[in-house]
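In the form predicted on its own, a lone chain appears below as structure tokens.
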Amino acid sequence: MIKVHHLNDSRSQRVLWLLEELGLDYEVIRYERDASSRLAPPELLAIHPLGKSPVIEDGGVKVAETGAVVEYLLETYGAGRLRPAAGTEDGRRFTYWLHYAEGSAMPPLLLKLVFAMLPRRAPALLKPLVNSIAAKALKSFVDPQLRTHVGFWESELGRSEWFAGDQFTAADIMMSFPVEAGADRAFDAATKPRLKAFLDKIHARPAYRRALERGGAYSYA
């Protein structure tokens, strides 16, 4: 049986969702973030040198990184499901979004989170300085980048119902976390009707709901 090393409130929720969409049996091994630092627990270092989640174990195979896990599961168990045919336009879009989700979309979202947290964690005497630096970084770099990305997502969903065409694919599973995190910290979903519709559709999927039951509390749902 596939084992999923799952960190609460993390990108590994997408792996549980994909497993549910594929109808595969799996075991969830839970790890909880530190309540104050929000960092992963040191126990994950015993699973992978970087101490990150998700990591899956499938017999003697161990795979880390969400995109790599998604590709492994599709290649091993997908039987052509949840991905367009290779060599097609939708197939190329699928590959793009599969990698874009982590490679381009997440860095500015992570910076938004970090700069928002810094003032709260700074020593009292340094708070005014840290707050000023964080505000300038957000205004001059992070927020403009996020507006560009969010506008891109909204525009692309005007081309087709889903990110890689008119059929739901694993690219939409990969993009779920950036869009969910973006709605939490970067844009008002009410002002982005296509992204709101995307979120409504994925949150209504039975497999998504089952994955929440298996994975536990997830702030972005």
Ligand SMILES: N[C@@H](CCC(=O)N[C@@H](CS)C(=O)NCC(=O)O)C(=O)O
Second form
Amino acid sequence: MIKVHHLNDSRSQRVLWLLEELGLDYEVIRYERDASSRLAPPELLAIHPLGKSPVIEDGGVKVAETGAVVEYLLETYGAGRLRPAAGTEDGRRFTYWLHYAEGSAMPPLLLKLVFAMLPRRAPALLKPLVNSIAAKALKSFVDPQLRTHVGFWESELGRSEWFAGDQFTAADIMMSFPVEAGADRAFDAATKPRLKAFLDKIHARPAYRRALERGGAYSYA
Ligand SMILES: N[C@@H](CCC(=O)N[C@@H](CS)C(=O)NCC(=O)O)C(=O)O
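For the form predicted in complex with this ligand instead of the form predicted on its own, what are the coordinates?
Starting with the chain above, the whole complex follows.
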């Protein structure tokens, strides 16, 4: 049976969701974030040298990195489901979003989180300085980048029902985490009707709900 090394409240929720959409049996091995640092526990280092989640094991095969896990599951068990045909425009868009979600969308979202957290964690004496550096970085670099990305998502969802065409695909599962994290810290869903509709639709999917039950606490749903 497929084993998923799953960190609570994390990107690996997407892997559980994909497994549910594919109707596969799987076992969830849970890891809890440190309450203060939010980092993964050291036990994950025994699974993969980076100590991050998700990682899956399937017989003798071990796969890390969400996009690679998604590709592996689709190739091995998808039988053509949840992806457009290769060589089509939708197929190219699918590949784009599969890479874009972690490669381009997540870095500014992570920076936003880090710069928002830094002042809270700075020693009292340094707080004003750290606060001012973080505010400058957010204003001059991170927030404008995020506005561009979020505007791009909203406009792409005007081209088709889903990110890679009119059918729901695993590209939407990959993009769920940036959009959910973005709605939490980078944009107001009330001002982005297509992104809001995307979130409403994915949150209503039975497989998404089942994955939440298996994964435990997830603050973005
Ligand atoms: N690009 C990687 C990112 C992996 C990653 O950073 N995972 C986070 C979960 S959201 C993690 O394990 N964080 C805990 C830590 O860094 O200690 C992927 O998509 O798999």
